[in-house]
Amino acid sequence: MNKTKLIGPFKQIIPMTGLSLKGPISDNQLNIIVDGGILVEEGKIRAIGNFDDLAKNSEGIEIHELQGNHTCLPGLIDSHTHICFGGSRAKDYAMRNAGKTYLEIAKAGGGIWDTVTQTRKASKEALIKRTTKLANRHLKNGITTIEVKSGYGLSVDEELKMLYAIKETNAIVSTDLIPTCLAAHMLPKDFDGTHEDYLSEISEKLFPVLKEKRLANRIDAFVEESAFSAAQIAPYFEKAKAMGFDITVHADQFSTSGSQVAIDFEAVSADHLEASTPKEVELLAKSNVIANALPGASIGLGCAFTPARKILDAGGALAIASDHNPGSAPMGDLLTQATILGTFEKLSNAEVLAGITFRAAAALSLNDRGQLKEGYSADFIGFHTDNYQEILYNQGNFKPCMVWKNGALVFDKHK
């Protein structure tokens, strides 16, 4: 029987409630519950408030009393990752830092195609093992929901292998994995046909299986000069929308056009945006598309950050994700990367935390997490401090000491 539990007291609870989805947020807008507690029932938050007040009517309630000072945040959400893959791209990283270009690295056998080759060689069981390891590492860093893309299979059978691996991993890890089909990552080198032929084959043969087997309800594509053009991807997204898939786009990473595609197809999010100009920023801000900044890719590639400050000031919605992948973003540490983005883009603590909680939830079309309030999933994390400002102040070096998922303590640093 799932008993009602009261967890606390937390010196501070930052529930991330009462804040707007779009536009700037100042730190003084944060609601801070002092000496708070969270009442949990059947994996959901039943009530949140002063711990002593909640404990007064404690008959039939398990009280999980914490010792010392703790600050509580909603479980973090990483809304863009590629943590299901085979092999390593350490050689690429070394070559890039030594001054080699993307083309030179690709000619030397590196690039996305190297990961495709290694992922195809890997068994489904090996992919499950790798994805499990990385998902558990994310969980210890406070991430209770992780988006995970395919895209290193680039054929119907190999994409299915990846998506089955993600689904089976989701059944054995504590964090939630949200699958996304990125079969339109690039034109596979071994495909005998045009970009249009490949996209047609994927949409005709793969999309129905995704629906039938419930492997993914999100379709992504890399809209870029080196991948698929806006014109090439349009029929693909039209088919996806007609079948009821959510759309997300790898957009404006090196050149612009992807953000306009995201707007045209009413995508849930446009991710990357490092190359976005004031024109794209303004168009995104006027739309309902979530702008998803990926500072890990900027750090990994040594390029400019997403213009996060401009997006917020224009009235846009900004999420922040790790882009954890073997090529351009191997670090995979969301809190560190979000802190660095905040430093360079002059984001308030509230804006950074919003980007990795409720705004990240919106980028995944999830309306049951990212905030701590009645009826939401009891996903929350605790830090050894009495001041939430210490979390970002330590620039990612300060990790959660406890993680709760659906009200269950799934990580405790002291055990």
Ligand code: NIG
Second form
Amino acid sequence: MNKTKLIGPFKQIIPMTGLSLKGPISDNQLNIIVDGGILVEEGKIRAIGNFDDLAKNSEGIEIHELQGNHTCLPGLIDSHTHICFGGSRAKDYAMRNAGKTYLEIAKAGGGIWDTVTQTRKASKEALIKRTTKLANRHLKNGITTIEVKSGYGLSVDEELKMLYAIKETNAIVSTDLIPTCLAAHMLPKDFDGTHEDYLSEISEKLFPVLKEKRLANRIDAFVEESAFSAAQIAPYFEKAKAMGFDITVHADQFSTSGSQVAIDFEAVSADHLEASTPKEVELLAKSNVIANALPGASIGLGCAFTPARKILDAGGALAIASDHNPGSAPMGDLLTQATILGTFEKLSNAEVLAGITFRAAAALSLNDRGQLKEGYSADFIGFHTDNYQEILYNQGNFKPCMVWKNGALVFDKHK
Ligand code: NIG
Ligand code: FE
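Counterpart to the form predicted on its own, namely the form predicted together with the named molecule:
Then the entire complex follows, led off by the chain already shown.
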């Protein structure tokens, strides 16, 4: 049995509690625990409050006493990534910056299909190695939960290879990986049949295995002119819903229609939304779908940012994720990207932090993390500062000095 541990004192703990899931949040709504401590038992938070008060009855408790100034946040949650892949798309990036568009590059044989080819060539072990490396990099940046999509296999067997690689990586790394099946990323070029035929094959042959082998509980689709239309995806999502999967959608990246699909199928999230107009913003805000902004894709493609300010002002729930992938979002630094989105979209510190903590947890239907409170997972990170504002002020160039996952110190810069 793990010993009960008290960690602190932190100059500030920002527990991200008591804040609404939807709409704007101002910084003065943030709860700040000064000179705080976190009491951890069996991987969960048993108590959180003033360090000295918690230390009073410390018999039998291991105290992890911090020296110097530290500020504590919940472990960050990256609610949209594609970090399981083979190869590189550095060539796409160079072509794009030389003036070619994302769709032109895809049509010329680059784009998603290039990564599919390279991922199919990779062994499951090679994918595990790569995903482990990237997950560990995210962990050092304070991310204790990462959603990871398949979608570069695009056949029943190759999607299974990816999802097994994600599952096996999850058993190796300290950060939690939440798998999502994105077999509906595009119609594979080697598939002999229509979009509808492909989707039927996937839903008939892959969905039952996902359930049986517990490989994913979430189904995603790229609803876009270059991928699947709203009409094509409807029967696929109907089947997924009937089987009890959560739905999430790559929506409104280049053209609109995806967010309406997300609303119609009561998706947990609609992600991207760079092309959303006031109409989609309004519809999303009225719904229970979390709007997931992916600034890494805007930075990677040189496109507009998701209208995050408008979504919040209309009353929507805004999560922020890295979309880390080899094509459109190669950087993979969530804190940097969330900060930049905040600068361009005029988001408060509280709104940015909400987007990468409890609102991101909601985008993944996780109700045990993203906030620091009793009973929640003891996932938290520390920064060398006495003022939480310094974290975003440094625009991502200020990394955590410690990462705690399920009550264990899994990264310690002091060592
Ligand atoms: O989220 N938009 C579609 N899918 C990915 C891109 C994947 C890729 O380019 O490899 C995205 O941006
Ligand atoms: Fe994506």
